[in-house]
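Coming up is one lone chain in structure tokens, specifically the form predicted alone.
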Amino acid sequence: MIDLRSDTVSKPSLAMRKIIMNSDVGDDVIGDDPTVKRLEKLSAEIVGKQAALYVPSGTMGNLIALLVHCEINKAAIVGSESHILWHEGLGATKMGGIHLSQIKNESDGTFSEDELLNFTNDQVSLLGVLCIENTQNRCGGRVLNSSYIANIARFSKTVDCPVHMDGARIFNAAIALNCNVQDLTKDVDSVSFCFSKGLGAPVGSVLCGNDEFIRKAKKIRRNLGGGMRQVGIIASAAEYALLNNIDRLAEDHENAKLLAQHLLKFPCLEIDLKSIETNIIYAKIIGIDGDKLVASLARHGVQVSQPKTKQEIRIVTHIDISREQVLEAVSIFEKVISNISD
């Protein structure tokens, strides 16, 4: 099966499994896990922050960030296509009384300055945090560059609120821009990123910020049930991913572009090739039933997802997808589309 539903479906490599088997562990809740300590130190250093906190998921990392920044009954600015809004169960609202105020995401994942200004002029709640996402998942893996992030940070100062970056795929952004990841994180107050997406680890994310922020975050993680015991077993995989799997993300980007170029030949698939900056492809389905296409692809060995509508598919390349599998997937698309069209 060629699984292109998400980069979250990747499996630990043999080398990573050996690291897991030999991992050094301790009780992380009481601060005794040496592997977690090492991972948190490395994570903070890589993104240029004082401290870091290992958490079970990106959703928990973002939730903790909002709860720390907003305390309670404040508003968080989020994008209309943000992961925080669409895919995290509105936890910030349910658990922290935080109002998620939507600002429209443009097609490239940015906010319009006019919309930001209109919001701040009309706001009825105190602002706790402004959230950005990099890469922007629902906008097709689009990348926010350092200049734009610096502008957002300057704007946030005018409304006296910090900036949190949902950087689940921040290393994809850095690779796409050919820059150091700190160029993209230096102007934000906190950043979360995932080990279980493009980096290929089985589980876990990390939240980074200054020492005081992480001190508060650690208490909230415990409140949310995120305190883990001998978690060095999975933290060792995350550490391995951080040390070995960043540069290879370029292969996923190349495979995504290659796949999209081949899929353009099918009239029933509409793809904006210029918008493919990382490892995510969105394709609109025209003239045939989307559900039928997805089901038929799965029967023939290719899995894709439909996160928005039945007439749009998302395709994500990742560490377990080779160039040969990309070309095989193209052949399967051709066969399936031909059968459906006949």
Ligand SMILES: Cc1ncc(COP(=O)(O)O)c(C=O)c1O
Second form
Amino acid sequence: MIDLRSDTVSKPSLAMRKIIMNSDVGDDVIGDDPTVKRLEKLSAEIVGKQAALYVPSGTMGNLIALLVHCEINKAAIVGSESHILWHEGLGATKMGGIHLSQIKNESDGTFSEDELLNFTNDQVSLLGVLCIENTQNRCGGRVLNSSYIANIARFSKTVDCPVHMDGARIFNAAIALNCNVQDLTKDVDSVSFCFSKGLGAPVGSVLCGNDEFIRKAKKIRRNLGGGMRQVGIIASAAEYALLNNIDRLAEDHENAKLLAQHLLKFPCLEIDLKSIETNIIYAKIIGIDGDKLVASLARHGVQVSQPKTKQEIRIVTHIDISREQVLEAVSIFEKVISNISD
Ligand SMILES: Cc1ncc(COP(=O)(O)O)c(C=O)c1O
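Condition change, the form predicted alone to the form predicted together with the ligand:
What follows is the whole complex; the chain from before opens it.
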């Protein structure tokens, strides 16, 4: 099966499994796990923050960030296409009484400038945090560059509001922009990123910020049930991923471009090639039934997802997908589409 539904589907490599087996562990809730300590230190250093906290998921990382930045009745500004809004179940609203206020995301993942500038004028809640997402998943893995992020941070200062970056795929952004990841994180107050997506680890994310922020975050993690005991057993895989799997993300980006270029030849798929900056492709399905296409692809050995509508598929390349599999997937698309069109 060529599984292109998400970069979350990859499985730990043999080398990673060996590292897992030999993990040095301790009770992390009481601060005794040496592997977690190393991972948190390394994560904070890589993104240029004072401290970091290992958390079970990207969702929990974002939730904790919002709970720390916002008090009750404050608003978190999020993009209209953000993961926080669409896929994190209003956790911040339920747990923290935090109002999620939306600003329209443009197709390139940036905020609508008009909406952003007008935003502070008509809000019932005080601003608690402004959230940006890099790469922007639902916009198709689009990257926010350092000058855009610096502008957002400057604006945010004028309204006295911290910035949180959902950087689930921040290394994809850095690789696509050919920059140091710190160029993308230096202007934000907090950033979370995931080990279990393009980096290929089985579990976990990390939340980074200043010492005071992480001290508060740690208490909230415990309250949410996110304190994990001998968690070095998985933190070792995350550490391995950080040390070994960042540069290779470029291959996933090349594979995504290659796949999109080939898929363009099918008139029933509409793809904006210019929008493919990282490992995510969105294709609109024209003239054939989306559900039928997806089911038939799966029967022939290619899995894709439909996170938005049934007439739009998302295709994601990742560490377990080779160039050969990309070309094989193209042949399967060809076969399936010609069968459906007959
Ligand atoms: C942009 C973004 N943020 C956050 C998350 C949440 O991560 P997790 O699934 O680990 O909770 C995801 C998951 O796909 C994501 O794409």
